[in-house]
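Only one chain is given next, in structure tokens, and it is the form predicted on its own.
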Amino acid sequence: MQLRDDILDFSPYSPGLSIDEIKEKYNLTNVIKMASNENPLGISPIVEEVLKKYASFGFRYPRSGNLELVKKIFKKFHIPEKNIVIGNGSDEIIDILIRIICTSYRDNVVVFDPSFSIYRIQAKFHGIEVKFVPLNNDFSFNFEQMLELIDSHTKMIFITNPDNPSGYTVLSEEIINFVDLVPSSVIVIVDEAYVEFCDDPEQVTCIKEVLKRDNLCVLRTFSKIYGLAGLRVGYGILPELLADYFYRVRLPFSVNILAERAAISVLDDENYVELTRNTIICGRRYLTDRLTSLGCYVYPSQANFIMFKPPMDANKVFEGLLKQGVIIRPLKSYGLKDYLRVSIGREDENRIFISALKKVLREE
């Protein structure tokens, strides 16, 4: 079989371990997963009922363009419908934007390092050079160096805010100041997958700024605060022309009918969203305090996860936790072998994690 030469050295995306994997490997009955930044409350009860209601419609194609969901987002955020796009997760939106903006084997994109791996994976897949800007030692953004890397072939910049895997966050004003220094020919993509978990999301989001600029896009997901990770649906706020061309090339039915109905219904479930926010914010404080007291260096986070450096070998901590049925995320795939990331869970899950971590550290 003949494959493209530049595909031969590809490595797949590295997801978190599954609960079933760990149960089988360590012969465990109970396992908690705090590795993939999922909503710890599970699916919204309202969504569960909607999925039952519309399950019998699974034989139907969804309406092209997911217009009902677009209208719902318009009503919630007061963003014109012509600027809203829907994707099979924000991953699909990232992939399509790269393909319609960049020319293969000529253009480049600029990202921080480390950052969400899908940016570089999809760029590389489409023959686009990726330029990396190292984060500062405290994992803050080095916007000055990013500006220096822009050249005549730079077409896109990706910024995750709050960032993954560190949780570092800047106010929207800082990003907009940066965008205004970027050449108008370069599109800045701000990925706000975790913005709803911020103490004050309105101070962080750039969503309204898209309407004032032709080179700014904001991505959002239903996977995190809305608890729909398994259904795969996300949305983007794009300049009007870019949104138009997005729909010209997007596969017509990439967002399935159940995902669309779930997304529409969860936007109305304010109790679920507020309970999720409270769970994450309280859990973030609790875990930050307990991890610090155990000698871990904890990095400030405004997301639904915390990155920390344990006082012993990170891989030993990770393996020790697995043996007790607690899955967190090692960050070797991000080039951070001395660091770990834990998703914030329910109150009982957070306490189980801390108890298991104490045991690992004592045994060392």
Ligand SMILES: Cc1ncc(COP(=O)(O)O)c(C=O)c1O
The other form holds:
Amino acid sequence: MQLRDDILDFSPYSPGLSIDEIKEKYNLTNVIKMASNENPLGISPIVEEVLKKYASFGFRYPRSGNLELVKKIFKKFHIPEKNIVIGNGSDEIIDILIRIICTSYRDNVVVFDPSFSIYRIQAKFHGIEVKFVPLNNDFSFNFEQMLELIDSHTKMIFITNPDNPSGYTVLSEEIINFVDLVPSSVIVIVDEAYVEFCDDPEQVTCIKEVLKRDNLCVLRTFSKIYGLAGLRVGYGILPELLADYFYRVRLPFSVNILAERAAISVLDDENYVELTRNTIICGRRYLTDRLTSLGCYVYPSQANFIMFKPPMDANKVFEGLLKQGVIIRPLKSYGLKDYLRVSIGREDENRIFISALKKVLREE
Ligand SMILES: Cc1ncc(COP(=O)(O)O)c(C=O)c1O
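Please supply the corresponding structure for the form predicted together with this ligand (the preceding block corresponds to the form predicted on its own).
Let us now look at the entire complex, which starts with that chain.
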């Protein structure tokens, strides 16, 4: 069998470990997962009811374009419908944007290093060169160097704000000042997967700026604050022309009926969203304090996770936690072997994590 030469060195995406895998491996009954930045409250009870109600529609095709969800987003965030796109997770939107903006084996995209892996993986898959701009030592963004790397074949730039895996966050003003210096032929994608967890999301989001420009897009997801990671829904706010072409090429039914219904209903579940936000903001304070007092170097985060450098070998800490049934995320695959990332959990999970970590550090 003959495959494309340039995909032969691809390896499967490495997701966080699953609860069942760890239960089996260490013979444990209780395992908590704080590895994939999911919503620690589980699914919204309103969504659960809606899923039961619409399960019987599973034999129908969804309506192409997910018009009801688009209308709901328009009502909720006052963004014109013609600028809104829906995808099978923001992952799908990233993939399609790369394919409709860049020409294979000619163009390049620029990303920070490290950054969310899907940008570079999908670019590589479509034969697009990826140029990397190292983050500063404190994980802040080096916009000057990013500007220097842009050349005549640069078509896209990805910025994650708040950033993954560091949690570093800039105000929208700083991004807009940067966008103003970027050539208008280069599209800047601001991935705001975690923006709802910021102390003041309004100061961070670039959503309103998209409507004033032709080269700015904002991506959002239902996987995090809305707790729908397993259903796969994301949305993007794009310049009108890009949104139009997005729908011309997107597979017509990529967002299924249940995912669409769940997304529509969770937008109305203000209690769930508020409770999630409070859980994350309190948990972030608690974990930052505790980790610091245990001798970890904690990077300031505005997201639903915290990156830290433990005072001993990070992999030993990761393994030691696993043995006690706590799954967090080692950052080796981001090129950060000395760092770990923990997703903020419920109060009880945060306490279990901290006492397991104390045990690992004591036993060193
Ligand atoms: C920065 C960033 N963007 C996008 C995503 C993917 O979101 P979705 O589940 O909507 O595909 C993630 C998931 O972890 C992420 O960290």
